[in-house]
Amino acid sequence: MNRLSSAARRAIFAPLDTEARVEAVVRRLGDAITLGLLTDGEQLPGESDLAERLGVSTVSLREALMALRQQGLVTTRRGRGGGTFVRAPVEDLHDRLRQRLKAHTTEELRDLSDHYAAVAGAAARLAADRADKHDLEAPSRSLRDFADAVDAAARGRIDGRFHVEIVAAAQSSRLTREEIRFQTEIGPLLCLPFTQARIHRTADAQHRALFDAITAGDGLQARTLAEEHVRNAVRHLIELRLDETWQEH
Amino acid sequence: MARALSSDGDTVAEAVVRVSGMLESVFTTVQQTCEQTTTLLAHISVRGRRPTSADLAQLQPLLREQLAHDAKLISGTGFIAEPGLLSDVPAWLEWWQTRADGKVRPMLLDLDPDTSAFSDYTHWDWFALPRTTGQRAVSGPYVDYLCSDEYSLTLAAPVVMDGVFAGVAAADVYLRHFEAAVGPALRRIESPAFLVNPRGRVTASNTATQLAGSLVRDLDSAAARGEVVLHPCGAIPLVLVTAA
């Protein structure tokens, strides 16, 4: 029998939890980079700080960073001014997002749509009840910015901002945190269809109708419109996911 | 009956004193930040240059001390610069907060308008109100998705240098901490009573029918009709509402 190398023995007898943690860190940071939440050239916090924030050992963190380096998502520079930096060239963003979309099954996307619609609908109803005109100044500004935005990335950013502002106007920190979680989970994917002017215009019209229902204090209408808006947005994503022409690439 | 009865008039007056006293103490903290920031900016101005974000780091010991001193009430504190004040960055918050794990950390925000959806903080009430009115302000309760994701009150005051607005000094009070601090005084009032901000938003209450976060419309008309009584909290812009 061949004796196992010492490295292999270490790997076999390493606590399983550690491996899961390394993978979780790779997925979390990898997704954040792919989704553009961590941007190209951005410096990650120092190893000990980052390990502490993520609640993993520095050993696990180093393993995760090594995996991310192999995937070309981060680079490490030594010496003065050194550190770990995000590598996510903007020109690759679209392809990376499409790869990221492929990682979701249509069943997952449908399930996510149901959950997101439930949160967005509940928030819209509460906002209609609780928001005054001052609370609606921020989403009103975002409404104008969204209509004026010309590229998909800006449209996506402002769309996310608009929705967080609406949920905040509902006076619910839990629902706001949920909304932010959806934004970090699929927000940048939702902006993929915004390359199409027609989809941008439809979303703009839906935002306005939702905003008007909230302003009018019509909670039921606001809830219905918010649910439809989410379902509509995810439907575009599912159509992209099913589109075989780009799956081959 | 042996039941100790206190008239509602006394308990209402006590609650008003409790609320205004506590928030005045937070404003004292804000005032400290204001004064130290003004001194710091004046020193830099004398040397004939514009301040940088690194200069503002000199506020750190004071801000840490404030968080340690009033940990039960103040969760975040600092100075927020008027965009354009600093020479090295377009915008800056020298903001320190106590995290859920009890550690004190600086708030590091993405303030790049090209990548951040939330880079412009000048529209937030805690910044806009002191800037436009020149007065201190209590903003909230509001969901603070910029800094803490918590339901909060922010107490803020303008920092003015040679007559020019330089930014605001501020402190955050989580609503749950505020509620814990004023709740007992409110509960001693036997009739339904709640605090509202100038916009009619409930900040704390002794009744489940009127909870924090809900909006009470047309309070002034209700008071004029004699349905409720409004009790101002001294110079603090909150009003205690009691049943008539």
Contents of the next structure:
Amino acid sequence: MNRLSSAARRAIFAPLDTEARVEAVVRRLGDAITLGLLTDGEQLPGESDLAERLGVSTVSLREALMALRQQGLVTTRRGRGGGTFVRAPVEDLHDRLRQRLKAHTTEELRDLSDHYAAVAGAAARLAADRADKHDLEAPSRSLRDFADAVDAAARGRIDGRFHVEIVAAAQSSRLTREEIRFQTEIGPLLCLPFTQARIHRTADAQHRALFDAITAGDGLQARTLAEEHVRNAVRHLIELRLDETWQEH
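The form predicted on its own, contrasted with the form predicted together with the partner chain above:
We keep it simple here and write out only the one chain, dropping partners and molecules.
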């Protein structure tokens, strides 16, 4: 069952800002599947509905779905009960992410951290100002799920979902799409340090403090905590990137 909030789902399926292109649809849906925002076995909306939501023609959408099928990210079943369904990536996630992290320089990671922290901080401040009890139900569930997650991949997926939910609670479509873009670029990598229980516990405590600040309407504290959380997470990635022992595995 997909527990993503309706606001975050609207951001995933929002019309594309640029000229309709097959590649843009493949990237949008492929990223959402890789990040676990669209879950294994979940049925996508019908072609006409999905094409309308994304603002592309049905021809372009069909080409994009064909590309996603070739990548093994969706499958299509005909007949009664048929449709297009999400397939979780089957390749070795840890190896793929390790290679992806090694492709980044430490300077690139620091620059990314600065940019992401600025967006996350602004979104957290707005969430504290704007979110009501209903808006915070989804991140509250993700908070509990993250604490209970027992493996790094699950912790990474729920961590990404929690942050998308927080930005969705800020009620800004642009910031939500920007958060999804960051999650696409760096979110999957952030699960790598979650193999360590200590880092998982620290992140859980930071999530709870951030959520409490938003619930209390303390925008300044929420922004500060969100910025610190992002910088702390990326610092763990940089430490892994510089660990020669880790790179030899």
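We call the rigid core the largest set of C-alpha positions that still match within 1.5 Å between the two forms. Since the structure is predicted, the reported quantities are computational estimates derived from the model, not experimental observations. Residue numbers count along the first chain shown, from 1.
Once you line up the core between the two forms, the Cα of Q43 ends up 2 Å or more from where it was.
Relative to the superposed core, R181 undergoes a Cα shift smaller than 2 Å between the two forms.
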